[in-house]
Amino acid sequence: MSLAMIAATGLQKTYRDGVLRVDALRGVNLNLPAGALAVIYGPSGGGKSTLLHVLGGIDRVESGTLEVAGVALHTANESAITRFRREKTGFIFQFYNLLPSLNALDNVCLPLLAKGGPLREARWRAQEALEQVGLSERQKHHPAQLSGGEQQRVAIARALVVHPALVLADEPTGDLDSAATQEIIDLIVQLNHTLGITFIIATHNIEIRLIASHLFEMRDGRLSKL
């Protein structure tokens, strides 16, 4: 874990709604090596999701410098950021965000098809990703036929299918019971160790803190290393 995955300095992000001003990021600094398993712990509304969106190129900061996986996001144009999102990152969300009309295999294929890749290769790589998360036998099942933990495994496979350098997980166990939560935690640890992918997990679940190679707390838009 010697190469830098993230180098961020002085990140500022403010949202405005009429007269209301919310300082979501207040001078955030973050340096993280490749291969890390980082956990950002803190209460809802503290800025964790905003930070993940900025790190993943979904949102942009107003000031500060940010380099992720060798891409300077604070100066990149929109086409470069779109390429970064498609090729460098994978996202995992609390509520899975699977399309109910598609089976597990087709849901995992979607990021590759969005890049314009051939269907045959997308299906092969989706099968590989589902195998990595232990769902080879469930690839033809639709989300309604899967448990919450299985749906989150499909979502993890979808994040992995692009072979990302960085996976960002926003409350990945927030909608799961304790048994499924532990399974997802164990899976993330396994994938981090075996594939060497950098993971950043935003959570208010105190149990997830225990798996971190790098642990941070976020409150009121400020990030501190623990």
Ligand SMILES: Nc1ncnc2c1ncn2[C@@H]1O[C@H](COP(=O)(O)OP(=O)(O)OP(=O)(O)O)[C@@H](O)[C@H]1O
Second form
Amino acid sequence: MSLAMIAATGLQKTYRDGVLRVDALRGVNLNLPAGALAVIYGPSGGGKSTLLHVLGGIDRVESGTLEVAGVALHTANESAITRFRREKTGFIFQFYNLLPSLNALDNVCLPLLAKGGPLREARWRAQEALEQVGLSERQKHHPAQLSGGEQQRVAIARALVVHPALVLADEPTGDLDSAATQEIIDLIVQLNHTLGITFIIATHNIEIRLIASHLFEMRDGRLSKL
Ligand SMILES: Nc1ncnc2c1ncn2[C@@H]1O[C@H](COP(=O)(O)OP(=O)(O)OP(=O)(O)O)[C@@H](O)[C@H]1O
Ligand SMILES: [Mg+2]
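What does the same protein look like in the form predicted in complex with the ligand, given that the last one was the form predicted alone?
Up next: the whole complex, starting with the chain shown before.
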């Protein structure tokens, strides 16, 4: 039996800047079971990043209902959303977003320290997460001493360290060559299978579409299932 990870209806989001208005989400409906590996593709400006931000509690919608990992985000207050974000989700970005002054281990510790956890436990769990992405040997390296693919694996470890229900990845291979892209794809598939983590990936990459359990196209603020 698969439980719902995401139940969304009629999501609307408009960016406003003075007289400028952009309707980035125009009534998005989405249902995903736990354990899905969902891929969203579509043209630039279609609303993929906006949707990921909304699903991850980084941004809010104006209307619609949204339940993610059992949390009703459309009615939750700010502190509940912050807790949701820290405990249930991990984010992976195109350009890794690692802190250059910290080594790999300390970058991976950060989400646990942000929650106020003890340093010893954070270190231990960060080591475990780096093992899961095959980077135990690189703990002491700083981002500048790592390849792009390795930096992305550190970022994946940082997403995994909180034991999230859901990982949102925004163009995770956009900055990588084809060999590193394939390594990241293989890693995502393996983590999805072995840990049962739900992934939602926004991408232009055609290889990533091939691994989707659920495939969507996002265009002009509308999501359609393929
Ligand atoms: N902070 C913002 N303020 C105003 N408009 C925004 C903002 N962020 C995004 N938009 C607009 O919302 C629409 C959707 O953007 P979004 O970044 O979600 O698209 P995308 O599908 O992720 O595109 P890409 O493939 O280029 O990453 C675009 O028209 C964009 O210009
Ligand atoms: Mg985007």
